[in-house]
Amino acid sequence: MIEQLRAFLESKLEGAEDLVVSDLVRHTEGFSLETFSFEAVWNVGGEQHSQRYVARREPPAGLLEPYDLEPQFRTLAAIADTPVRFPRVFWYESDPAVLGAPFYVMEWVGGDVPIPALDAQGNSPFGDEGERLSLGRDFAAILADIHQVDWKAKGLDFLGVPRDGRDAAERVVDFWHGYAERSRLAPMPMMTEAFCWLRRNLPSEAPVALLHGDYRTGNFLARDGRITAFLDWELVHLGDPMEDIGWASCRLWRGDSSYVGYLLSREEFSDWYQAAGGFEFDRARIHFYEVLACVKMAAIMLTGVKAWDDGRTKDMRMGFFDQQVAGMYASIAEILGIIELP
């Protein structure tokens, strides 16, 4: 793979001489797609000149397929000057026999990811009120700055533009409608109650905002108490951006703490959000988009099931939401006021 890379960047960097990819580093702890970090060094005009780059590229099999890296890439292009903090993309190629699936390659940014859980001791992924009050801040002003992006003036109308709030909301249950019946092994009861208590509750009215389609702690990386880039942008599309609210909200990323993804309490979530230039919180719209949250996380995780069913993966951890799939139904049960959990 060294050997394509140095080839592929040999391509790209113009007047590049000597050129060197070393360090190759394949990090697995995503779940969609496959990343490499690597050094490259090269000359030009006698002058040396070296960077860190993180190549992502589509996998055989995924919990986010049939996958078209294209969109994001395009989008983080396009916003490229604004305050959104994520890393700046280079490249884009979209042909398979490259480097074996189509990839883009983008800048190393530093940092640690945290992840919405306590750790084997018990203890918090946030250090100390200080560090989860700073981090909260960044979380909620980042994702007002991805809201605010004049998406018409970027030209990112190539993400579809939903008609009205309805439309936007319609859109985006088509859609994991589908996952979810893709993916199907056996009926879905839960699902199927889940889906059409959806259809009968679609918000009539919303803005239309980019949205990240995966804003969440666990998807950042940090450093010094600060956000230093948001990731994982495969999700990348236009709708209410209240979508994004319900998201980063739901019980999934709250574990067994009453914050937002173990940050924020919701008052303070808002508060900061708004603050930030963000739109005003309406709680009917953020309680459907909660549900719509436990609907797209079981049929994530279905995704994944059938992939390892079928054979197309190896990857065991596809295999085990099988034994957590059942919990999200619980999830999905509790939200629609069938049952109260623990």
Second form
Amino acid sequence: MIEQLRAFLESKLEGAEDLVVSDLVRHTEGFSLETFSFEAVWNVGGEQHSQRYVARREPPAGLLEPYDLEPQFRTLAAIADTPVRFPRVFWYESDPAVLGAPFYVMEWVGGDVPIPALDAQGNSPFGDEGERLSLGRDFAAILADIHQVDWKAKGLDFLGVPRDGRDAAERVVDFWHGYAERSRLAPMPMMTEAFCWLRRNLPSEAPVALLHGDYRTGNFLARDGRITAFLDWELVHLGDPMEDIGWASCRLWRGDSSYVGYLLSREEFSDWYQAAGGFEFDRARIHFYEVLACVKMAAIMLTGVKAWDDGRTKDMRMGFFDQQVAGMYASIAEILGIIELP
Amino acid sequence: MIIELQKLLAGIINTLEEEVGPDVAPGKARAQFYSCLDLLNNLAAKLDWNRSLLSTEIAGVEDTLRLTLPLVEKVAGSRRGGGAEFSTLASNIAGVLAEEAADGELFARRVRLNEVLEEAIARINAPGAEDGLDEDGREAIEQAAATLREHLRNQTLRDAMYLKPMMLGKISQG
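Having seen the form predicted alone, could you now give me the structure of the form predicted together with the partner chain?
Following is the full complex, with the preceding chain placed first.
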């Protein structure tokens, strides 16, 4: 793979000579795109340059299939001059012959990926209250930055423009309903109950903004109490900003804490997001999108089960959802008021 | 319990052999690993889903559908302009309740019953399902929806009793 990456970079870096690629690392965080980081050193006119890059490649099977990296690459390229913190992207390659599957290359950004769960030693993912508050403020503010992107001026219409808030809601309900149906291996009574509820409770009015689509703890890099970059833009689209807030607030990302994403209270989230220029929190719409969030997560789990059942992957991180999707159904039941969970 | 048990076990064994085994360090860990794999290989052919769990779920769906059937028939009869879709649903519920599960086919029986349960949920909770119904019909459709939700509640709680906490942190961190 080092040679393929070297040849690719050589074709992209104008005037590069003596290009060497080294220190290739495959990263195991994340359940979706394959991620590799590597060091590149080259000369231009006798002057040495070096940079660490990250290549993100479509996997043979995954939780967010079918994959199409181009929309996220085009979006990230278009918003490069905004305050949104994310790794800057350089090149997208759709030809699977180059690296085995389509991929894009972005800058390497330092930091750790906190997971919303206690670590093996029983420690919280965030060191102390100060770190939690600092990361929480960044979490809220970066989301506000994303939602304030002038998507019309940036030419992001290719993501699909909803007519209004109701159309935005209907589009995502249709999308995740179709997603769940494509992964159907068995009857899904709880999913059907939830989709009926969603279709009966579509919100009517809402602004349309650029959404990350998978905004949560586990998808950002942190260092020294600050978020250095938001990652994993596979689900970027245009829609109601409360959709990102509902997803970020999903029980799954709370872990064993009472905080949104293990990070901040709902009041802190609302206050800091709005202080950073975000939209007004709308409790009814957030509730709608929290129901959708549970359904979406269950649909994603079912996609993993289907990929594993089809034999397209031997990755047990897909197969284990066969049992764990029952927990997501319990979350759906809770948010619909069917059961109460502790 | 989405995938049939034998297929699930075969996949687990295959993943362990091909994806994990080569990376297990020689010595004590590898000896333990292959002992576990050997045992799993031999157990797999002798295991099936817990009959008591399947039977409890099956009885729960059957009871729910029995309670729902007369309500659906009432809805079908009260719909102005015809209630063909509810008549079909009533017929499907009656049909599945009349079927008997052959010995050793509990998993298939569970699937079949849940298919009809899901059809009932989709029909009864569809937006506009109560349109065109008289008062009795509206009352019946509300009762049917509540009956189905009560089943979802009971089954969710039963499933949750057997669910171990997800090891998301360890799985994500590798």
